[in-house]
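Starting off, we have a lone chain in the form predicted alone, written out as structure tokens.
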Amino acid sequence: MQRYDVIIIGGGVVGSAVARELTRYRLSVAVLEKESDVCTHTSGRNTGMLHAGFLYKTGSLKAQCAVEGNAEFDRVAKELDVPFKRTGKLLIGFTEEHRQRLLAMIERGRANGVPGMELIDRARMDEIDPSAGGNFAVYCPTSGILDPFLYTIALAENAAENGARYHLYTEVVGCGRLEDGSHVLHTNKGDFACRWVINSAGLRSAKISEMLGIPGYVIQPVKGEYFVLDKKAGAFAKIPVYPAPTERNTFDTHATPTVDGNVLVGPNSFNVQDGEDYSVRQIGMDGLQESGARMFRHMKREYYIRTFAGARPKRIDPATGEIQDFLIDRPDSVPGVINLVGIESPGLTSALPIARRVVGLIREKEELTPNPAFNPVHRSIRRFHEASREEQAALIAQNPDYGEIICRCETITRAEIVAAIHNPLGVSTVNGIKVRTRASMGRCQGGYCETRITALIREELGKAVGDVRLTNGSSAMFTGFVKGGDQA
């Protein structure tokens, strides 16, 4: 049985932020993640927005954490070496009803501490982004865009670099207590013991809470579908464009540029039973085409390169069905547990503020000794295509692998792929390399480079061809051989 001071169940953006914050102290920390990587579900399947905090009820944890996380993110992005642009955001309107809702949004933003929000006319909109639809808009200058994959990975890798242990493919199937009062977590990889359990299981957080002896929470998965548009469309998109909020203070389809130059159009929103079913529906994509065109004037089929879906774990009141605030709780009934339930949007923006609140709850029960070796700085893989010609020549002179292009669409080199294969978390899937380098995210969506990435994984890690996976244990890249091919 492996034993730690703290075990975090779930290695998404919030779980990894908690792990990183806990390594600031002299604690043994482990993360149990049932998937092959840390950004497989909600943390990697979203719009990649740094929210400002104007949408959420004043005084709520969602509002507090979003405003706090937004304000610090320039520093955080620099520390963790993740791409980030403080683009601002437009909330567009067409009718007088929309105008009144937008004015109410400005008032809520001011009450929440969001600076600089203003109502602007079409002429000012054209100065900011002429591709945006609408007759008028609220402009919020503090919103931004980031790469949700690289942010989650950077938090996790920095936590690992500071001593946290990540156990991938490790699913919690039961919980209990040892005679000394420690928690014991039963998993498909054996038992783990600890003094503190942090439930950060996202879509499965209510299920884990029940295993821990805290029943009664209800998670409603809310699915959203997206289009990914080619960088040719991204040339027209300068700022995220959202519609005026609905009566329930939610947003319909929006158009958001990515930090890498694509455009995301979506999501729609509907309740599902299985939050991990990421199939998309034709009716949903048809609806996104229509609604997306109202947000972004260059919504053309010729720009479509991919679709995807994600799900948000909304905590609802079982009696009324009303959506609830974030839950960050240390229940007296089950000592040594901190429950994070219903951490949905703005969870990406709020990850570190939530993590600090988790640490604060532990500190209320025991003294924590600072870790003098903690280093908050993380360095991502050097992106060859972002370097100048002189820098590229120097990189190739230092390492000839920079001179071999593996992914033509995104100009990703062999050196970058090899660096990703040897990541601190031990991720070895093709998708794990994809989200660390962008290889196969371009126009051809891996048609040229996926076989080359597979070959490099085999070469670097000594894997048999049948052992290389796309995402998880059931997704083999190859299932057999043809024409008497090599069986190695």
Given for the second form:
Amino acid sequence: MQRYDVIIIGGGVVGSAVARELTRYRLSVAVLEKESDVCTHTSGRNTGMLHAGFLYKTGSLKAQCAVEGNAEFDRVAKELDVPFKRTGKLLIGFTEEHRQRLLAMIERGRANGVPGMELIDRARMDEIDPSAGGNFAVYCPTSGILDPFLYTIALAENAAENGARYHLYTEVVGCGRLEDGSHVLHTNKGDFACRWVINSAGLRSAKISEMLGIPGYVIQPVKGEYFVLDKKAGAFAKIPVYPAPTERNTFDTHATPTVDGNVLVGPNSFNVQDGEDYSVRQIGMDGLQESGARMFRHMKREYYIRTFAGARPKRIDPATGEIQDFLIDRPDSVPGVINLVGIESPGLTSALPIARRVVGLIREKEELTPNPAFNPVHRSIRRFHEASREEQAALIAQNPDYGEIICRCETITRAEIVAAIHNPLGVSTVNGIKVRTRASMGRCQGGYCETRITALIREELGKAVGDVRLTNGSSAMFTGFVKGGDQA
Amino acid sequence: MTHRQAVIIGGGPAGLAAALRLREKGVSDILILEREQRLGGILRQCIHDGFGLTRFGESLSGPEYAQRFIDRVQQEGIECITDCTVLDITPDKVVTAVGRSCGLLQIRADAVLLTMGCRERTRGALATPGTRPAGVYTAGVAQNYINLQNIMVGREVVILGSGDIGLIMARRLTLEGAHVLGVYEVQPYPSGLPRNIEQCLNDYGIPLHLSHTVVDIRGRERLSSVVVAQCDERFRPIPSTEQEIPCDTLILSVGLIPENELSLAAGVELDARTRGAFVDEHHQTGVPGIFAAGNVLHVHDLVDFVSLEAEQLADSAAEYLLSGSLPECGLEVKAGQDVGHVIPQRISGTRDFTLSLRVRRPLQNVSVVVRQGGREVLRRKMRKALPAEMIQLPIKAEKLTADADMEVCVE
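How about the form predicted together with its partner chain, since we already have the form predicted alone?
Complete assembly follows, chain above in first position.
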């Protein structure tokens, strides 16, 4: 049985942020992740928005964590070497009713400590982004966009570099106690023991909470579907454009540029039973085509390169159905547990603030000694296409692998793919390479590079043909060789 | 920065044929840039036969067809850099490329020949609903795995789209022991060539379902089934015609798109119908000295026509290089009734040229009529005209005038 001081269940953005923050101290830390990679579920399936914090009830954890996470993100992005743009955001309005709701949003923003929000007229909107619709808007300068995959991966890799152990394909199926009071977690990969359990299981957080002996929480998965548009459409999208909030203070479909220059149109929003069913529906896409076109004038079929879906784990009051705040709790009834339940939007923005609160809760119970070897700085894979021509020439001279373009749509080189294949977390799936490098995220969707990437995975890791996987367990890419092909 | 007379982007069938013709015409300084390790382009993975019937009068496999050109390119000592990907072309014809051994190259060219070919349309472009499991491949990707890497992609196969590569793969997968359950085509007619329907489906008892499409893809990790449905004339699924088909593989053969990212960077304007460049009868794009031919210009049905078109391009490019200019092409060629697109889109009215076109829908007992200012230039009777087949009509200069636009229609 493996033993750690702290075990985190779930390698999403929050679990990985908690792991990273805990490695600042002399603690042995492990993350149990049931999937083949981090950010497989909610953390990787969203808009990639760094929220400002104006939407949430004043005083709530959602408001506090979002404002805190937003304020520090320039430093965080630099420290972890992840792409981030502080674009600002427009909430657009057409009617007097919209104006009233937008003014209320400014008030709430002010109360939450969001700086710089203002109501602007059409002339100012034209200066900021002429392609945005609407007669007037709230401009919020602190909102931003980031790459949710690379941010989660950077947190996880930085945690791993500082000593945290990631156990992939490891699913917690039951929990118990040893005689000394420590927790034991039963998994498909054997038992793990620890002093502290952090439940950061996202969509499964209520279920894990119940396994830990803390029943009563209800998670309602709320699914959303998206279109990803070509970078040709991205040329028209300068800033995230959201409609005025609805009466229930939620946002309908919006159009958001990504840090790489694509556009995301979505999400819609509907309750589902199974939060891990990411199929997209025809009816959902039909709706997005219509609502997306209202927000983004360049919502054209020729720009579609992909669709995807995600689900937000909303904690609801079982009696009223009301959506609840984040739960960050150290229950007295079950010592040695930090329970994170209902971490949904703005969870990406709030990951590090939540992680610090988790550390604080542990610290109230035991003294934590700083880890002198902790290094907060992470280096991501060097991106060839972002380098100048002179730098590119130098990179190739240093390492010829930079001269071999594997993904032509996104200009990703063999050097980047090989670096991704040897990632510190030991992820070896085709999808894992994709999210680390962007290879196959472009308009040909892997038509050119996928055959090369799978060959490199086999070559670099010595994998058998049948062991090359797209994502999880049974997602084998191939069924074997052609007749006699194994002898060729 | 180095300087070259002619830089050819892509060493596939179009690039190779253009290089050889340029050399024949006396252009000495030619450079082919090829991103793969070997010349030949997509032909390398097309191991079936049927290539070369028009060009060589015999049936060759793809690699054999390519090799004929590769051998001659090598005999002629035409310089090629393989493993070299072009990153950018500027409107003033500076080509930037990178490669393992060549490093970063910047070349100023007198003429740039765009012969990059095309790519496959994807599931993302179709926005097919469902999950995203392993086991969904475009036909060309599956062909690469099977023919170049000896890897089998699946056992129980459904094919969406009746494009030629999909049909070829239906046969190929069957020969490798896979079970091809059917080919589903949203149009009421096949998009591949009749000979491929016969030789790849009918000969193997593989059913073709016209006016059908895939409306759902199921399975979380590996594909477990697809749902197909019948479609109406506007390609919308008809309710209650859905049928779930258990399978582990879905092959998409739903169209090819000319690969024009570099052309756009060079300032070349594209035709929304072909998704290739607007060209004149010299195959010159809107940017002087930049030429295009083959599948990067418009998707061809047979490689033989790719080679022939590239040779015509090279005739003009050689003239451009040796004499310094080409005659103005001030007249427009318009696609009229039932014509999907035309190549070229501009002519001079003073020279012979080959008109290429495709019809919009299958037609019988029709005439392709070419007119200039209402005057009939050419009429070609056709018993059958299919969208799958490219129609090529040689037009003689003596039939033309230099003062009126041209219109092509089917009557």
